[in-house]
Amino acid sequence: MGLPPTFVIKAGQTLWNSLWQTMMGSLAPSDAQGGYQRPASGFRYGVGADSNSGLSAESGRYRLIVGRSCPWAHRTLVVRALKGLEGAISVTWAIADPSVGGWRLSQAFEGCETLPDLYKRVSPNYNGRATVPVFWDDERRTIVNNESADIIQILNGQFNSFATHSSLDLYPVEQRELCDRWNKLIYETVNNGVYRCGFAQSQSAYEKACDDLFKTLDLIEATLNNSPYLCGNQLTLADVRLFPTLIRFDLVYFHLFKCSRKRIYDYPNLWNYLRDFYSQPGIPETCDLPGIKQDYYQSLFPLNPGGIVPLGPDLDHMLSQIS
């Protein structure tokens, strides 16, 4: 049997396009030229002496709101694993489901099923996006941030007292103005490039996005010729925001965001700098790879309608192997 008739793919088309546009507005909302805008983080609160927020560091008081999928929640169980903070900030699990558009909480919390549902309660208000990670207050129940990058930086410099490795500093003063320049760079190009590449709703927007992620590869990848970490010899918040990046690279954003120039594989040095960052202690426990694949290849139905899973390639094999 061949084609359907030409009227019925036409109106197919028209349909699906229709519905995709529909579908990727909500999504990711992109501006004139079709490019993906992420929105901004709602809750921005600091905790410690030197926040404005009267909130103290304190074991037990706060948890981490997490999917497995998303690497914005995972550089903060990165932090929490480097740190040993696992004893001082507990975490409960969201689950991504499309059923709910959004997140749904693993168990009922707060008396809530999903992730919206927390936000509402928290602020009835609110009318952004309901993310995760969220950093938890569980003495004044309610969300002390939602922005990632503020967390990472509460999670290295605030809990100390707590931290079974408190002598770690990931964001040490020495390093920090290359450090924040590797962050702009990493955020704009990679982090978020790749989303811009996956959610770009235009052919332009799409080459000026995989354009940019790729000279940034080129240059770390050049950058790692002559040191082990973007900063030099040491681990840094550098390092914590590019790697969930790189975990799911070939994992997913390869084949389904259509970053498929090259693999983190096909960069020697970037791909060392990978597996030597997942044999860090506690790392490997932080990946759920085959959840993270499951979660990208089935919630994000408009880039793959038909929810099916690739068997490949086996990331948690690949990055074990004895080089």
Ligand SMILES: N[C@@H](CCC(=O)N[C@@H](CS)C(=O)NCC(=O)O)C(=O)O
Second form
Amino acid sequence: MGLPPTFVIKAGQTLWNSLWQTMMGSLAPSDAQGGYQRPASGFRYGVGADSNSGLSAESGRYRLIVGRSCPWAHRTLVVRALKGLEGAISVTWAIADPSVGGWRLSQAFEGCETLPDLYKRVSPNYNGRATVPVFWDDERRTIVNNESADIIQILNGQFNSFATHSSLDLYPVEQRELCDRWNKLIYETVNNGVYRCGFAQSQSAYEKACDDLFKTLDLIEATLNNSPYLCGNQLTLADVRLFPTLIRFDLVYFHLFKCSRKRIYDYPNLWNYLRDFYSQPGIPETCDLPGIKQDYYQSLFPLNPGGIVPLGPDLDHMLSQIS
Ligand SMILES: N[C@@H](CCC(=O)N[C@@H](CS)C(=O)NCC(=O)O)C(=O)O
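Having gone through the form predicted on its own, I am curious about the other one (the form predicted in complex with the named molecule); can you provide its structure?
Everything in the complex follows now, all chains and molecules, and the chain you saw is the first one.
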């Protein structure tokens, strides 16, 4: 004789809810209202003339440690590609490994198999998250910086002597104020906004995040009526910061993070803007579309316990369509 279905359902719900709360608590720390709180980055040294770290910009000395699915790491790869720094800054890949509950290094590095081990090697008392991207100094064998917002500034401004496209300035003096304003809004409501939707632990926190997100997307759509990029006629770091979230949006965030009011495909200007950015030289090589989907759907266990990766959408095909 089987158990009554109502009992099974109730027991399952209670068990799953408490497991979900526990897992979400460690995956995504939240405030009292159930809103996602992103932890601060721990390593914030600069490089070059105007930093106080004493670290000089040199070719072949630094590397980026990145993962293919991480949007924060992606922005550093984008600046490396746009500036033509492939010859000066190397890349070490970290692999999302659900069994490690974080990043495994693609091959042992500094005697470490995983990124948490590498962080501990550098700083034994470090108790923050072992996140990518990491800007690593091969000479002193330590982490210089693990905050993508800093790393893209460093790559844009400090390595021009080794950059193939050294005249490209993604943070021009005359656009800085506008760029900073976009950066703040885009960080809070779009880059981190999609995570605030996906990692929300209450209905109200989710709805607030979702409203904020689509309000900003609507504003960007209107802005792109009058200018090709966020700050006018030239690409800036504000566009660089927006792109990794846009390219993941229809692929992952729409479904997995419940950012489902509209797709980027449904915004004519944003969709053209995304296609334009994607067609810049070197950019498609920074986008592993199937890999992004696989990592998100298989690694964020509490959001997708079955680990099933959806087949659609065929973003690569959609991006290459002639409009
Ligand atoms: N503030 C960091 C955030 C980076 C971040 O959250 N990276 C995620 C991947 S998308 C990560 O490595 N998470 C691993 C973990 O939390 O254990 C930055 O922008 O550089």
